[in-house]
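For reference, the chain that follows is the form predicted alone, supplied as structure tokens.
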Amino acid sequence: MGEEFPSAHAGTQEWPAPEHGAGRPQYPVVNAHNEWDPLEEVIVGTVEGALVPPWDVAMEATLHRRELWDYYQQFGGTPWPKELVDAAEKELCELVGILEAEGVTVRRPTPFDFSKPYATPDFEIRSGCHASMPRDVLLVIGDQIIEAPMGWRSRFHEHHAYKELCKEYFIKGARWVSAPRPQLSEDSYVAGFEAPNEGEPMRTVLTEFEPLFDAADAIKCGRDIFVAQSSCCNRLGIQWLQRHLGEGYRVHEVEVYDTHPMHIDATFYPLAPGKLLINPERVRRVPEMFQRSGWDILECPEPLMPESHPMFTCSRWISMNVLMLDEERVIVAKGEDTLMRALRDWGFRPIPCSSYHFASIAGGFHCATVDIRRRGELETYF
């Protein structure tokens, strides 16, 4: 599989240049406004070497239930089930053809061993996770990479398997900046900490000890950035952000409510400019600014992911999760015919692809990629 992992080299001759239509704007090799922008390049995560999450402090506050505790306890650190994983792997090929298909260029992170254990002098850990879910590490905001601080131990090095290409888009023009490191002790997270019960007010287990997000806390709409706190991201990271991305965006922080909050993109998703997607269980308050400027909310259908369908990592909204190619097409989970009509209904050109057993390890179609050149424009919609 090593060909599907494309390595940087010394110098820049051998990369190509992104191919670009006669009259059409020579846009930065990275290039990211929104979500919804004709998406030129991305990398697509590997379940390639994926290990069950190692039990850690952060574990209660994102396991939907109880009775995966136990099975994150023994196996957690050790290879997810072969069988889970080819059928993963198989889903992401069907993904990557699909993006090839609709002229994407595709490209994968660098296999990384993260079954060693490592310690730093604030924790020590069993050992990593996967690279499967890029969208989690790399905040890409216009043209520049931002790795991001991550809430967990067990991803603590999980930007390693993006290095050679964060170096390689680097040395083409994109600024590529990581946020502070954190130090993930027992000060950064909540003692004690029991996941609140449905109904009971939401609370997260992380302190404001450091700040701490995971890029898929947040979404893109041009200027505006929406972020959610979660068991990954705290005000203090909220903060961070706007203060490092200046006074050219406006970073707002989403009112949502989760027993179990992990990431933003199955609970808010600006689709296409005037088109907002929510998830009705978890949006407590749509901004003003989306009913002011008269965008239409769009109320995610019930999932058709049957109730049986083994889940390690996520609920069944991860329907939701999708990508969108541009402000029609979307790649939507194949089963989830209700959500595709609704879709259609609303003006969007569903692409169905197979997705059931790489969210069961994994998520989505959107924590499976990262956008790293749309074409477009850094532009205003409120």
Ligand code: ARG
Second form
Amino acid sequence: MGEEFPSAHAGTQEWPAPEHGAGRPQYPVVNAHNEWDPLEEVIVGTVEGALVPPWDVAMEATLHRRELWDYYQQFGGTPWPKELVDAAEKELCELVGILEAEGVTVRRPTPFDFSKPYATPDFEIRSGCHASMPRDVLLVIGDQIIEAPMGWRSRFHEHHAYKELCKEYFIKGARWVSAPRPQLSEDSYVAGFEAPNEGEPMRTVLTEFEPLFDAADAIKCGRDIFVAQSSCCNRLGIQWLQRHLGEGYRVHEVEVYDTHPMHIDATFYPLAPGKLLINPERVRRVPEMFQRSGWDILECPEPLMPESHPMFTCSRWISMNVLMLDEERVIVAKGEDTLMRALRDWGFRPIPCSSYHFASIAGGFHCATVDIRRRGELETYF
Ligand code: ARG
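I've shown you the form predicted alone. Could you give me the structure of the form predicted in complex with the ligand?
Below is the entire complex, every chain and molecule, led by the chain shown above.
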């Protein structure tokens, strides 16, 4: 092994004392316990080479805009229009510039060709999708990177774009595991599923055939991890996570209402100690522990993105998919002035960044990133 990295046993040793003059403790290379400790290193996704996800069983269940489904059916597996990709990548460059100017180390995925069709004993699919949303794929909890099983067949191999980074973090001492690789067979999905209309009882496309979740179905708050069932995350997935994390953690299921549920971070988001941001249309009941511990429940204001803006992947509520740099600094989509004003009133310092093109084909700042290291310890906030 080259000598560039410390010994592979580094993770089991005592961490070195602060470097002279640094005056602050040094944390393990991977260290993220919540959404708000000061951010030191982050992976930012890319839309280079991004493909329209190929149409598949789980898509109707997760994509809000029915009028755009035809587009997927027709163009799934082919590149998104170049102008859109270029505009989205420009926004990601703006995000990287802001992060670096704020002192955060930014890493990017390895270019990966998603266009190859693949098959397993249980399914075949025309292509993969993209490496634009590392948050969906890698669940970082403490010093551990968990590769999520993934609910969409087209995302089964998305981890590949992050293998170089994961290997590097592993060599530098991080724990790195993969949740059980799912079968994603016909038995994993409800046959003949139809997404509910607004007001009909919530249902998801997943059966309980095997544990399933995407990394972004969970959100961290120290020893308490919040997860919502979705069309990428079932009860067995939540149970797997609890049992895997063990006694040091409590995994709580949050009751949400969403006609096309996928990922918790445009729905329920602990932004800082004592401050929980919720989507007023989706959160049915805030877990009692928040009121009991005196948290402020902040209702996200109505998004300002025009209804007519093309949103292929997510909804306008992606406005609440912000990224915390610490307990105060928060990256917010340019154009979302009402949210920025509200955040200021709640004691935050919003930093605007463009993102509406990225939002068309992918998501928000939380989706586009995954925290590798924040300066802080494992704590409990309840
Ligand atoms: N399903 C959410 C919505 O449409 C978007 C969540 C995106 N999050 C993510 N990590 N990709 O509002």
